[in-house]
Every structure is written in C-alpha cells, then in structure tokens.
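Only one chain is shown below, in structure tokens, and it's the form predicted on its own.
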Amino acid sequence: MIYDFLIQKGSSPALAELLVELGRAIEEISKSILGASTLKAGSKNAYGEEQIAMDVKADEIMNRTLSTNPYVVTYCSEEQDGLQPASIDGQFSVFHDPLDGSSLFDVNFSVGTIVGIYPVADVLGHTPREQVAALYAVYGPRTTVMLSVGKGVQEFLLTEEGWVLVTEEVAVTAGKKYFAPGNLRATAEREDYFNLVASFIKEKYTLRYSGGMVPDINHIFKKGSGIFMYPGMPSAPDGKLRLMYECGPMAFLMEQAGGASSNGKSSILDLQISSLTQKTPVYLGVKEEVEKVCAAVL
C-alpha cells in the first residue's frame, strides 16, 4: 500500500523499495524503545559525545537496514565516522541521525530519526536540495514519520497493521503564533537574539520548546504554524546543528511543505556541501516568520 502511494507521487521503484525498508527499520528502532535502558552505553559518537544504550540500538539498526539494501551505494550515520560503503550497484547514498534527542531519553521525552536520501555517491559540492526523499519519525505516544519524495509532505502512523497514510498534503502557512527558541544561550553573547527573542514574547508568541529538533519541527508541522531557531555565536559560530544528519533534511521538507528555511543569508537547500559533520546555523517554519528572523538576526 505505501509502496504504490509512493510510485503515485513520483517516486522511482528503487526509492520506493528503499523507502518501505526504512519503514521497517523505524517499526523496530520504534519496539525498542519501549523498554530500553536510559543508561550510556560507555562510547562515543564521532563527535566525541557520549552515547547511550539507545543510540547505539538505533544506529546499529539504521546501518543494518541500509548496508544490506541493494539501492544503497553509501550511507552516513551522525554517530559514526566517515561513508560507508554498501551495493557497489547503489543508487542513492543516505545520511541519518538514528536518535535525535537522545539526551531527553531519560526523562522520557520525545526522540526522533532524520533521513536525507541523495542520488549519489559523493554529496561533496552538492546541496541538500538534491535529495531525492528526506524524513523524520517521532517516538512519542505515537510512532508517525513526515515523509517527502519531492511531492509535498505526507504524514503516517504506524499501527498494528504496519503504517497508514493519516495526512497526505501538510502544509506550514500561518496561523497561532509558535515559536521555539534553540541556543538560548546565544542571547549572553548577541544582542540581535536577545533582542529577538524578547520581540516574540512581547508579542505574546507561544513557547513550544523541548530541546529536541524532531519534536520541535514536528509542532510546526502539526499546527501549520511556528518557527525554529537554531543561531550561531561568536564562541560557535555555525552552532551545532549539522547539514547532512539534521537541517539538511527538515529544510527539504520544511520547504516541501510551503515553509523556508535559512541560515540567516540564504536557504539551507542551496548551502554548498563542503563536509560530512558541516555545522549550520538554522531558522525554520513559516515563511513570513523566517523573513522576519533574518532580518533581525544581523
């Protein structure tokens, strides 16, 4: 069923194919979660941070999936270091944060899986607006994904008969005003964001801001409304959010889904890639509410 939805909105069969065992491999990062240790696992990811238990599930099923899978020529995992190589016949070569959040996992908060799918072998000089299909799922209450294959944004649910299509076209135009304000502790260090963020609760802007980028962007997309900020800062510069894992991805469809992104200058789907751990500064959500943070954020 999902398959020949996928094929109706233009998607090739191989990216189908592709798709559908992503599904499977999100069902069963989604079953371990439910009884999963919140303790670290005693290892770090390739950027030197700790790794729980979870991270560790996630991304050994994640690569799994994908070293297997006969459409895939390379993938890239948040947590690992460097390309993988997987069918020397591949087509597409895929980047994913297999637990986004994962610091909100003892608390039990809402975590997620980000997915940037790409039709070559070397994404160095390309954009991000390349990819060929991006997505997210949330663990919550719900295991749902948003999902794009360049034909705007569906939403589905996994059940116990596997994953049902409950939204076909989102769309992020207006509405209640939401705002979500990451880096907060850039405010010490700019006054352009201080200045900002007291501007959106001055207003009487909604705070809707759990520190997790999954669950945050996924508000905007459930409201029709919102905006996420991510800004750098003297002390970082392009913050620490990165392109390939992360805003590369919810930029696709975020702007798929009538949306913008930006890095403050321009578009996150027309940044160069120049590295596979890339950082980025990152406002996303309505477009009116973008165009007015980048004319803000100086």
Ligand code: FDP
The other form holds:
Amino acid sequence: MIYDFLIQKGSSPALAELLVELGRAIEEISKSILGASTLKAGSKNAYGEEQIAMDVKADEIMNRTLSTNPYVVTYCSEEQDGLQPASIDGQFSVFHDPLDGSSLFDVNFSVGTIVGIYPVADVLGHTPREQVAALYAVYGPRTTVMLSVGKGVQEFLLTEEGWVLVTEEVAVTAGKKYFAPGNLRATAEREDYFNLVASFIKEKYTLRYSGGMVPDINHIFKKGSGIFMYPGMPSAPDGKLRLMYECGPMAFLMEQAGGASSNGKSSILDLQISSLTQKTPVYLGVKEEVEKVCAAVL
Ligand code: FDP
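Having seen the form predicted on its own, could you now give me the structure of the form predicted in complex with the ligand?
Full complex below, order starting with the chain above.
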C-alpha cells in the first residue's frame, strides 16, 4: 500500500523499495525502544560523544538494512566514522542519524531517526537540494514518520496493521507563534541572538523546545507554524548540528512543506557538502520567521 502510494508520488520503484525497507527498520527500532535500557554503551561515536546502548542498537538495525539493500551503493551514520560500501550496483547513498536526541532517552522524551537519500555515490561537492528523499521518525507515545520524495510532505503512523498515511499535505505557513531557541547558551556570547530571543518573547511567542531536534521540528510540522534555531557562537562558529544527518534532511522536508531553511545567509539546501562531518548553524520554519531571523543574526 505504501509502495503504491510512493510510486504515485513519482518515486522510482528502487526508491520506493528502499523506503519500504527503511519503514521496516524504523518499526524494529520502535519495538526495541519499548523496554530498552538507558545504560551507557561504554563507547563513543564519530564525534567523541558517549553512546547509550540504544544508540548502538538503532545504528545496528539501520546499518544492517542499508548494507544488504541492493539499491544502496554507500551509507553512513552519524555514529560511524566514514562512508560504508554497500551494493556495487546500488544507486543511492544514504545518511542517517539512527537515534537523534539520545541524551533525552533516560528522561523518556521523544527521540527520532533522521534519513537523507542522495542519487550519487559520492556526495562531496553536491548539495542537500539533490536529495531524492528525506524522512524522520518520531518515537513518542506513537511512532510516526514525516517523509518527502520531492512532492510535498506526508505523515505516516505505525499501527498494528503496518504503516498508514495520516496526512497527505503537511504544510508550514505563518499563523501561530511558536519558537524553539536552541543553543540558548549562545546568548551569553552573542548580543544579536540575545536580542532576537528577547524579541520573540516580547512578541508573545510560545516556547516549545524539548532539546530533541526531531520532536522540536515535528512540533512545527504538526502545528503548521513555528521557528527552530540552532546558531553558532564564537567558541563553536558552526554550532552543533550536522549537515548530512540532521540539517540537510530536515531542510528538505521543511522546504517541501512550504517553509524555509537557512544557515543565516543561504538555504541549507544550497550549502556545498565539503565533509561528511560538516556542521552548520540552522534556522528552520515559517518563511517570514526565517527571514526575520536571517536579518537579525550577524
Ligand atoms: P542529542 O545531543 O541529545 O542527540 O544533535 C543532537 C541533539 O540532541 C539534537 O537532537 C538537539 O536539537 C540538540 O542536540 C540539542 O543540543 P543542546 O544540548 O546543545 O541543546
């Protein structure tokens, strides 16, 4: 059913089959999360961040799916160091963050999986605009997926009978005033960011910030309005969030839903990929609000 829907949306059979497989992986991660331990794994990811057991498990599930898929030529996870080869005849390279927001896992906040798919084996020199599909899964009280194959954004729900389409046209437009000011610590080093946050407060925006990028962005898609910010600061000019695993896929989805993405100067989708570990400041949400932010931050 989902396969046919993806074909209708213009996806190639190869891409549709890959996405169906990723749906199975997400279902497996969702089931593994129920009852999972919150213990540390005793290992670190490619960025030197401590992993929890569920980071490792989710990474294994995703990598098993990708390494055995005939349409995947290479893949890479935020948890790993470097590109992994898959099928020599494959046509897609796949980048994923298997368990985004894992520092919130012990407190039982929602976490997610983020995926970006490119139609080339070597993405260096390319841009996130070339993604052929992007998605994220939210593991909350329910498991849902926001997906785009370049024809708008659709939301799916995991049920006992499998995935069902719940929203065919997810749209982000001006309306309700929500803001998610990530890296608020940067206000101590950047007056422009301090003043920007103050202006949202003065304009009576409602704060919606969990500290997990997936639920924070999902809030914008589900409410149809809002702005998410994660700027850099002098001690970390590019901020913390990664282009390949977080910002690129989220920007693809946001622009497909009618919203905007920026690093403060240009669309995230137009940034040239110079390394798989590239980080970028990121602003995502309602077009007018992203424009306001870009005018206010230096
Ligand atoms: P986490 O470290 O828990 O995995 O990049 C990951 C991320 O969470 C995002 O999900 C989230 O938006 C961001 O980091 C939060 O960063 P801060 O801890 O700096 O607020």
